[in-house]
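Below sits a lone chain in structure tokens, taken as the form predicted on its own.
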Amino acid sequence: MDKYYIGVDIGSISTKAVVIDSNNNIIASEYIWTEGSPIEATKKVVKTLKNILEKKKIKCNIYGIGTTGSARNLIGTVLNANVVKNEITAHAIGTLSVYPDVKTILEIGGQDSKLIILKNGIVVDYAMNTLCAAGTGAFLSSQAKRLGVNIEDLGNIALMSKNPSKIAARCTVFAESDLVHKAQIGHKKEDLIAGICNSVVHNYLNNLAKGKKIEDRVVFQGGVSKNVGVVEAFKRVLKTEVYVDTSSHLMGALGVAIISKNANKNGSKLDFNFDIDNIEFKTVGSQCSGCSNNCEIVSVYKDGILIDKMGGRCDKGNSLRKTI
């Protein structure tokens, strides 16, 4: 009997999911926008995975479920995952499964970015930027809209530039005002877009790479890795080859699926049903006044029954209602 494992990476902008086999091969995957509702996004990706597997006539016996990303705890509860892991570990494991000799991982998502340094397959250093949007996909998306260009076309347009505009890379506000000014004085659109791609790279390196040695092999992942303009800018600035896998946007989901596989020591099948679309999951926020911490508690209900509570620093929030 074949064994399969699910990995879900739930970010603020996008939700990614994969099903892998025992050899870490991705046999089904999905990538959608989270749209502010991680539970609904998870329901959608699970439904899509089910449809893909049915079309391939694969009877999926699930032996592991892992979640990562900013909503990993919530979705871990919803899916009854056997593993909930941080993004750094998940991305490292996923990338190592494809590039065993990777030493530097560049990751830029919709709202944040990461730099992971590895030595002999072990994470030895990392940095995250969750504060400045200038080096993220959200910044690229907003500038594409400002220039009347589809976000998917930004990279190819950037490659047309022979004289990229110099766009301030310090923060979103400076970058946007600089972009508007240069557009008004007549800079070509392709030069502006190439300048934006360059500013993303410089912002990323200035914020995350200070004091860190970036060595080959360098792997770039996350949604922004699909932008060839940013990829070429990284190559030019770092003066080295930058590898982008066809599944670069799925590395976090792949990694946490592998972790879930490795965590299932006894090899037992999970009690998982792909048909979660009709299950009602609801979250209720409250404040615990049991002590001076005044923790904000999020209670998760499945069809009206409490299944988990998150946010508390002690057990004093246990007096919450068991049903709603």
Contents of the next structure:
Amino acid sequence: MDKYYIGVDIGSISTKAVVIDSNNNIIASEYIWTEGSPIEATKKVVKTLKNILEKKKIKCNIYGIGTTGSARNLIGTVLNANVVKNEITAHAIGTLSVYPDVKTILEIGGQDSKLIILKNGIVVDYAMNTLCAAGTGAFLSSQAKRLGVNIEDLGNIALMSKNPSKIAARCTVFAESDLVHKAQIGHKKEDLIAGICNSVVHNYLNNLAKGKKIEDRVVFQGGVSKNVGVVEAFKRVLKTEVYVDTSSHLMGALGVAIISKNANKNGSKLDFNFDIDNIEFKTVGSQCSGCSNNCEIVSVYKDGILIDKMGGRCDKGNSLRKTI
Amino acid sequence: MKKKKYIVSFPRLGNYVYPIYNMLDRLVDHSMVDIMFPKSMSKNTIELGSNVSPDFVCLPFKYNMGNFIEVLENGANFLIQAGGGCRYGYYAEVQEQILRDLGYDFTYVSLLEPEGINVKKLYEKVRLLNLNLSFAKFAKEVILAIKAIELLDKVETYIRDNYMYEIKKGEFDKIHKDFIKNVSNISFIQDLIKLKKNVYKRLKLVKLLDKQSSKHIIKVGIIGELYTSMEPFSTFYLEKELASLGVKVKRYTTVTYLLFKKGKSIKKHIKYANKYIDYALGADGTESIAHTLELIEKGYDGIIHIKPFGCTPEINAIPILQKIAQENEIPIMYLTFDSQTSQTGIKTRLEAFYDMLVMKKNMKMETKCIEIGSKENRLNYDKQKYGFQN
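Okay, that was the form predicted on its own. Show me the form predicted together with the partner chain next.
Let us now look at the entire complex, which starts with that chain.
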């Protein structure tokens, strides 16, 4: 019987999930907005995966479940995953399975951006933005709203511009004041939008790529890679081809599915039920009073039974045995 | 009228609070002075501190302020600050002013002079707390404290070096805990010598893995600014986090180093790193460069550079470090800490850094020692999740 593996990437903005077979082919995939409730989003994607598999008449035996993304620990508990992995490793593994010769991965997501440098198929260096969300998807979507444009159309509008406005790249606040100012003195909308796309690229390169060599082949992924304006700006600035895979948004999920496959060495089937829609997962927040850190503890209940606690700095708060 | 009793306190820095507390306790005249042990670091400390500090001042300032407010609220009325290099040199004055503006009433003493340590002035300052203090007694207690700090650094370095090889987990933690308790309780140099013998005997008894057969252990060096290096709370226990992933950690910066080696070694460092630097970068910047080169020479797998947000000497060092990283093909991760840094973010980065080093090492050794996503990794994750005692 064929073995299948599930990878779920729960980001701040979107939730991605894939089912792969043992040759790393994507059998089913889904991509939806997280909308602030990772558990609900996970339920939805799992349901869709089930429907797709049923339509394809695949009887699915799950041998691995991996979670990644910022809600990976929570969803790891909910799905009882056998692997919980950070998104940097997951993205690298996923991309390598599609482009074995990749040397640079540019990734811009909803709230963070990453640069991963690879050599002979292994990660040798990476950078991730700290302290600031400038130049990420969140910036683009707030500016799209300000200009009254759909985020999906941003890229195509940018391509129409012949003379992009110069928008400060250092900081979102400066970029925004540049944008408002230039709009008020009569810059065209497409020029402004092209300017924003350029500013995202410059911000990214200034922040993350300092002192790092960007070499072919360059693969661009994350939600922002769907924006052709940003893709073109990268090509122009880096003076090289930038590859965007049609399933570029799924690379994290794909990667963690592959990792879960590798992790399940003895090859035992996992007890996984696609019908998690009927199961009630509840999270309860509380404050641990064990010391003056007052850690915020999140307790996860499955049908009323406590299955995990997380968020504490020590095991005082996280322990399932003791009540706090 | 009866004179008000002084209640003395001071800001925290790692485990150094214990020998410092012991020294003060032995120096002062207890009929007129009490010593208050500063509260443990917590989120509350940094919240209090950031509320009253200038936003762009660096992290140590904010932690110090938090420490001060916590002890002042508890009744302390005599504060001691160290003073010293870079912007830190001006902390004492600014902190005193802010606290006075907040309406606290206290005596404030900064131990070091801008030009460095002045023993005579230091003695005068300590005499405020004990009018009958003889210079001989003062000298004896200060030397005792310095020796205690030296021992503390030696023991902690030994534990850091061997933590990874411990077979029965928790033995080192226990020895360390007992040692800390004892080091805050010594009266004579003989006590210290006895303690040293005792602790080394216990340390040597800890069963370790054969170092030859554990070649695959990942080694990471920590370089950067001194406060974040020495106060584990400010970096969310970075070293312990790494140790829990199975990484051997090396760190140069200790109080012993700052007191005795730093001054002498700057020239040596510049000479050693002359391919990259011609002159000192200020504060700990020069060391960051020289130590990075040393770590590369010693075959370390990766380096983590830490600093508080806005630390100028370390920002100066970064472009040079980037060049070194590129030329020597060694990954350096830069972490910046501020009052709002998320612990999850740090964990994610450390985990990814670790995965990367494992992949690199496996490739280099052409053996698969630890596979990404293996059970071991999952176990490590569990260990992280369910925590370990800090």
